[in-house]
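In the block that follows, a single chain appears as structure tokens, in the form predicted on its own.
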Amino acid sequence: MNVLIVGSGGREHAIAQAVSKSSRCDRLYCAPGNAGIAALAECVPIGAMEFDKIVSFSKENAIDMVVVGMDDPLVGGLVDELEKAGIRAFGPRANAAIIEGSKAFSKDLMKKYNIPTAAYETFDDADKALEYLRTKAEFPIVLKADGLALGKGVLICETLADAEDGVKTIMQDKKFGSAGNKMVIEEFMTGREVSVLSFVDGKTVKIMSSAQDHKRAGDGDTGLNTGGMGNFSPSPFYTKEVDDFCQKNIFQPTVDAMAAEGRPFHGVIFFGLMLTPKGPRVLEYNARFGDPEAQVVLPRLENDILDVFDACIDGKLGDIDLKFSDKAAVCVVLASDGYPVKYEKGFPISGLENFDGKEDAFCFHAGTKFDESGRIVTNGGRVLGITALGSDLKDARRKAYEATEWVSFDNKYMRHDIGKAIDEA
């Protein structure tokens, strides 16, 4: 098969790395990739929102499989451009990647089908959410912009002066774009946050390996949210228990649920839960793979992925027997000092090459380039993603921590405490 992967990060770079280990895999292309990347794929500089640009290259490429990585190009319906054209595409329809597109979507349809969550009011005017927020609210509580903003367009607002702010800098200023023209203003839930992810086929849901992440950019949680700072998996706090509870109320129900709207979901449900004292609750639900989730997830699969990939799309999930390695899995995100609000770029990386031929030790970059001489260098606020296997997840994630100190970049910096949490487990 001749593969296109969509997607510039380290989530890309993981998924590359799982499609070249396929024995189905001729050529492996990336649109438009990043430095780690072109490692494995031919990288092709085409940006992911170029839809005529990516179906013109696939047509005349032989693409077999276009695999979208990246939630804008999902919710703004590369893959449906992709099966006009008649190519086979992995990831939900855009009908279906509104379940990520938009917060108010996503609350009313577990609202309408019973699916745990957090208590929630919808509001398309600023003056209006005010208003609710100091008559009616109980603090902490929510605020989330409804639409795309690259994981951040959530503020967690202590007092009420906190959430007149929130309201100003999501909904008047704007600070999100057009993802604040509507607003969720949601329950504050406490409680250990666990994400799933699964592979969805239309009806039938397979997941993958509970993660935890860690959003903010500061030790001890502290600091702004962030896209990501490090990750483990299995997460110990996904028990039998609470697995089984979200098979039933949460998992099946939600592609259900879906199906039942007129909007199957094909490809990948990223279920962003709170294990709260009153039992699990969805926070979020994303449309692909999470990043860096999927940098601690996807080294563990033992399936060849493009098997899985075509039994999502084909209505043959049914037909797969998933596994993954009992190991354990820590990433630890090494980032451009000042991320996520102001840092520099264009600083040479070294030391990659202490990476190759690893079997226990990944360096997935996230946002890297070459320069004019060809010198790999910093190009965004994550830069890499250290992801370490191991017995368990203590071992895996002194690994992680090692090999952190395998490359070096000017303005590095990155979380001392990734997995803290594995010792309160």
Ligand code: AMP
Given for the second form:
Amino acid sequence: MNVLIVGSGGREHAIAQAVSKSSRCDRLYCAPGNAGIAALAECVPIGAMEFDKIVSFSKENAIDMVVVGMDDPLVGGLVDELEKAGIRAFGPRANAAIIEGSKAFSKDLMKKYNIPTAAYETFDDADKALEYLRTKAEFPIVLKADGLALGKGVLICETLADAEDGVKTIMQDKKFGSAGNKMVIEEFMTGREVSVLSFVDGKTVKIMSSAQDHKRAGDGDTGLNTGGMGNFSPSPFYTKEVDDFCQKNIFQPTVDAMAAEGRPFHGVIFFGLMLTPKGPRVLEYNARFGDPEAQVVLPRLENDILDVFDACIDGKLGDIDLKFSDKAAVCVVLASDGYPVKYEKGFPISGLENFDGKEDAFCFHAGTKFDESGRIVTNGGRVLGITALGSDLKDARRKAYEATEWVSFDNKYMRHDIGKAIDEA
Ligand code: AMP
Ligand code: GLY
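What I would like now is the form predicted in complex with the ligand, since the data block earlier showed the form predicted on its own; can you produce it?
Entire complex below, previous chain first.
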């Protein structure tokens, strides 16, 4: 098979690593990819939103499957465009990716099908939102821009004044662009967060593994929200009892609801959950692998990933016996100091060769490129995802932090408490 992966982050590097292990994969391409992916795939200079170019490249290079890693092209309908051109694609069509693309849609879906989530109201008018906040709201309260906002469109407001500012930020100043044309205001929940990634074939859902993300930039969960500064998998808090509840009340009901709405979901659903005192609740859905969640989950997948992708596309996931190694994994993100606000890039990275041939430590590239002289340099806020496998979570964490020392670049920044919760389990 000739395979094209669309995207350029650590998630796509982890997908590329899994695909390159498949005996079925002949040629592997990535658009646009990065300097790390280039060791596994031929990177082609086509942006993830350049649908016409992706379609013509796929035709010209006899691509048998396109794997879409990122949210923007999924929500924008890349899979639909590929299918129209007769090209097989792994990922949801636009009418199903809306589960991530519109928080108002996903909240309404959960309400209609009794899937446990925070109580909420939706607004497309700032004055009505303000009136609601002034008359009915209890604080803290959560404001969410409806559309895609790089994980940053969620504001937790302690007071009415904060919330009034939030409405202005989202709906009037349009800080998140058209994502703020609509807004969800929802109940503030408390509890531990767990991410669960799953494969879905339109009707069947099989979960991969649980993980816990660390979204804030600073140690001790301080600072701004980021795309994710590291994570560990599996989560010791995702117990058998929690799993039973989620399978029955969240996972299958979500997949059934999408099918019943005429929006069958094929691809990956990432369930963002909060384990509240009243039981597990959905925080959000994503229509793709998480980043860095993919980096701690995919290295443990024992199946041929192309078999699994095929089964998801063809509605045959029931035939797949999904297997994961019983190792634990921890990923520590090496970022550019200043991320997620302002940071310099273009610094050479040294020590990458220390990962060559390692079976239990991986360096996934998130934001890297080759400079004019062919050196690998930093090219983003999140630069590398250092992942280690271990016999248990503590072992994996120790190895991951050890491996963070193998590479260096100016500006290198990381959190030092990834996996701290492991000690509380
Ligand atoms: P989301 O993008 O919807 O997952 O929200 C980003 C982050 O905001 C989550 O990971 C939570 O930490 C927090 N969050 C979102 N919704 C709520 C809520 N209803 N109650 C408390 N925290 C929330
Ligand atoms: N790490 C969170 C996400 O991929 O959305």
